[in-house]
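This document opens with one chain alone, in structure tokens, the form predicted on its own.
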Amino acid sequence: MRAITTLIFAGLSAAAWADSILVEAEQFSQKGGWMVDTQFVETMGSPYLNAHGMGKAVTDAETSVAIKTAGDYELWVRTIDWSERLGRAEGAGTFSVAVNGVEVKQTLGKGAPQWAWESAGKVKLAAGEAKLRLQDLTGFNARVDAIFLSSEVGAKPPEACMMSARLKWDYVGSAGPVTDAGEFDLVVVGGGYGGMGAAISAARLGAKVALIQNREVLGGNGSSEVRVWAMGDTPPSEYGLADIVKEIEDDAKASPAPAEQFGDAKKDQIVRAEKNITLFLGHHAYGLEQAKSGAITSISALEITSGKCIKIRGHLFADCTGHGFIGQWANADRTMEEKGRMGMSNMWMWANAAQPTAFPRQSWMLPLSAKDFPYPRRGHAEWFWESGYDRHPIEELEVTRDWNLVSSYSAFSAMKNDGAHAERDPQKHAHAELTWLAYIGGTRETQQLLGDVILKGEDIESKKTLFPDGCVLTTWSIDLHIPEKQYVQGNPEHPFISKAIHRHAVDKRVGYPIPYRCFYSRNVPNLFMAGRNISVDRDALGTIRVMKTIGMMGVCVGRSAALCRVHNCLPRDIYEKHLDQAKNLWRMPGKERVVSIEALKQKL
């Protein structure tokens, strides 16, 4: 193989084996209506572009590359026929590729039920600039990972495409080697309520914090991308852990609701106002390094739109990913339910337009009728549009999301084209149009990272166990989801409507104090966690998993991390040696600030 060089053109990086060029789709300079999808890097290898048009073809994505040598180039595209993978009719999301305005092949994305390189044919290119264009043909979630061009005889795109393999390609969409982004007191991975709470609270106590988020907005499930309103109460407490949560919480009147009600800009502004926080938006954490002790020393992250890789070093780390990826990569002790988990929701909204509208019926859709799904009242298909109970919550997550898309599209088509629930609308849905459908799923249950205490449902419900380090008040009922039997016939093998089983074990006016020892790993010595991945059994997960509660976990973690830096100690030491000081920090009002760790040390 010839030596690898790196080409940079029009703000885009590409790797070249002499006359071979590889372009990552998420790095297109103009993405048009295509959305960057980062949810499944761990299973398919990369962020990708998703033509999420809800039945209407999205505007084209375009970019330019530098062609060093004129010639006849073979073109491949890494893509998938996602409806074929589900066992439905093929070709839900198809697209075409044009080079310098000429289509190379009319239809791509049809027929391969797994992520693979699809040959698009040959194109003659002159030396200089070449313009690439992706044209969506259906509006139903065509997806593109990368484009490979080569004029070399026998050259083929790389077969191994997971992130670990891409790092060995010597390009990873980057113009150079991994760069050092600095050292921090606390590195927080995940920008939802737990991650924001941890970052803000630690920064306000003088800690230098890195906050890594793989989307361009903060809030996680509570952002405009997913639109789950923040639940959980904040009753009177000895500790001031709710103050910061009240600063960042949304003002949503429903779930889902219009995007502006989720306050993306407010969250961003609050985080950026903290001088001690370095915010890495649009960075996907993909790996880590550890010392011989098992302590994490750094996180590796990919800047999605540039392809550059960075290393973020730290003393302490917080896994606020929800999925527990940092703990998993660090080989933290953990558990995962094999079957019967709570699933992922992709909610949607519809509204009546002034004029009649059309929605294309597709052969891959489910043949649903009114008996197969509940009517989306007030234009909202809510949290119970949920599936994936028995699918692996990481390895099969993209399949779960795609089944949610099929179910949602099929239900709306049934309303539009087959008269389902026609009696609920004066115009029999003739004017109805799909106004929003989350392509990013809201996941409830993945795996639990185990701490020195594994909080159990019986501790909350029957034993009423009071731990000496109880701090964050959980107020939600023990709320676990199962498929709703009434609607299982709509897709018996893949049910998509859930039912909540509530056990009212917690008095929401008082709350139950979760112990601090649930917020750090019992075997990765410098790893905190805040979120639905904390150390609980499945019953306890049913109550602790809502966002305001998770936000308070983050605040507890952030303040405890700052205290760790004061004493140069580890999370376990806070409970064993410094619990009284920790409690004093937990009592602090959320707005109170200390300029540095040294100043905090003097204050204590």
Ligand SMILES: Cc1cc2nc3c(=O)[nH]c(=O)nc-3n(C[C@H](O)[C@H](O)[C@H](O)COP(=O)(O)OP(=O)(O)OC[C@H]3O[C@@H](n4cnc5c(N)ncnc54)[C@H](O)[C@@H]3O)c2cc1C
Contents of the next structure:
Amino acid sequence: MRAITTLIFAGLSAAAWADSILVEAEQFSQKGGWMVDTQFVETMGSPYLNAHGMGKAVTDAETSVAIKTAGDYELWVRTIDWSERLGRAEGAGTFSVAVNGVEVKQTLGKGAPQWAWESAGKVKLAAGEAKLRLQDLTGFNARVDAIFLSSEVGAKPPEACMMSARLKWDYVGSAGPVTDAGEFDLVVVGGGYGGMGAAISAARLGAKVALIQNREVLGGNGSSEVRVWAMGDTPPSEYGLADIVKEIEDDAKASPAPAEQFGDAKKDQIVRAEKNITLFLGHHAYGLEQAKSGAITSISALEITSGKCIKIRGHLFADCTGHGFIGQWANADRTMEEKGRMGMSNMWMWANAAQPTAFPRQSWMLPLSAKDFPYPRRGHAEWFWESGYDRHPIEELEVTRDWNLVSSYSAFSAMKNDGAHAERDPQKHAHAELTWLAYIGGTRETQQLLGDVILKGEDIESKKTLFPDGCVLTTWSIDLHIPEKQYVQGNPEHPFISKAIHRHAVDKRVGYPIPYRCFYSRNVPNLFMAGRNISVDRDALGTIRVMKTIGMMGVCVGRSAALCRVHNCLPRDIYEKHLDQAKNLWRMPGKERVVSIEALKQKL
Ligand SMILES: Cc1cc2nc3c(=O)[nH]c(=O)nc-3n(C[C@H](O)[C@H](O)[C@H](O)COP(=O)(O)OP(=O)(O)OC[C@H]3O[C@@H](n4cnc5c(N)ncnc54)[C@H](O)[C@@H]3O)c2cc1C
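Taking the form predicted on its own as the starting point, write out the structure of the form predicted in complex with this ligand.
In what comes next, the whole complex appears, and the chain from above leads the way.
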């Protein structure tokens, strides 16, 4: 096969000429209203563009490619008919592609219930610059992974499209060989509260830190993209683990709430102010290398909008992905509930506009009535719009997100078009408008990476088990979710409203100290973890999973990692040999700084 070229038109001179051209959608130079979706790389192979218009077609995405040889080009688009995959009517999200202003096929994204290349017909191209345009036709989450153009007779787009296969594609221009991005004391993957806490605290103790986050914003579920407010108390403690969390926490008055209340800019500023942190925002970690001992030596990451791949080497690593991806790839011991986990939520908001507005009823929507869903009071569809309890939390995550979209759109349509809950609004929702619906899902439960201690709910409830390395105070009740019976009947196959079962195991004024040994892997020797993927059983997950608690875990991990660098030792050694010194570091106020690991050594 002749060269496949990925050409984002930064200038024709950077391009290599070829007759087969591959354009990654997330690398379009103008994305218009299309959103970059990075949530499902592990299952469909790539970040992609998502026309998340909440019922209104989004503005076009555009880019240019360099065409060397004039001729007739076959065009394919890698896409999916997501509503058909769910077994609903086909074609929820359709779109068209135009080349040099001419539509090549009117409707794409209809009829393929899995990610696949769809033929979009032929186009005659002159040599020089060709402009590609994606035009959303529905406003309901059309998707484009990539576009393939070829003038070669019989050429086909690449069949294998997972990340590992893509790395072997013959990229020129935006992609290229994996380059070395340097070596760090600590490499943190995931920029939620756990990841931010780990990165900031290690950096303030003089460690060189890489922080990799696959979104353009920090905060994870606590960012404006997901809009979960950070909960958990920070009761008086002998340790100063809460200070940094107080710096980064949101100012939200509700969850969800308007974007600005989640303080994305503040989080960004605080992290960027740390000279010891190299921030790899918009980078998706996709793999790692290990030494014979099982120790991780590097993380590989894709810069999403350029396609460049980098390798980040490190002494210590922290899995703060929530999903436990790093541990999974490193074969860390871990557990996953088979069924009946807590699900994913895509919260949404609505408000009354000055004028009546329309919301299009669609054939793929569920026929819902008021008895099928609780009224989204105060314009908020909150945390309990949750589904995916029995679906695989990684393999089937996109399906779960899509069911959340279907149920949210269907409920809103029922309010607008079928009078559901009409008595709750003087205008019977004639003016109601969807103002926000998260396309990034908030996840709660994937897998637990196992450490030297697996904290159990009964340890906490009995209050008898206190560990010598107890440090981060968890204060939330044991809070686990199940489908809400009242709403299951209408949708027994796909329940989408949950109920929380709280067991008040913890006195929130005091808290229960989670042991340090839950924060490192028992068999991957240099892997820390902070976040919902730490070493706990399911009941304990119910309390430790709130974000202020997770932020404190991060701080504990970051400081312990700095101490590891002082002694050139591994996370387990901190407990076995240096616990007193670790406790002294955990006691430090959050603002205190040490310029380097060498200086920290002198200070101890
Ligand atoms: C709807 C909902 C309501 C909730 N209510 C509350 C509440 O009121 N208060 C509260 O405190 N908690 C609440 N929780 C729980 C809490 O949000 C989560 O437990 C918490 O966010 C987990 O934190 P984390 O840092 O482990 O993961 P996350 O917050 O998910 O952060 C992990 C980050 O890592 C990134 N990432 C993942 N994989 C990669 C990769 N391969 N490369 C690079 N980056 C990657 C992700 O994009 C993400 O930004 C709620 C959760 C949900 C879903």
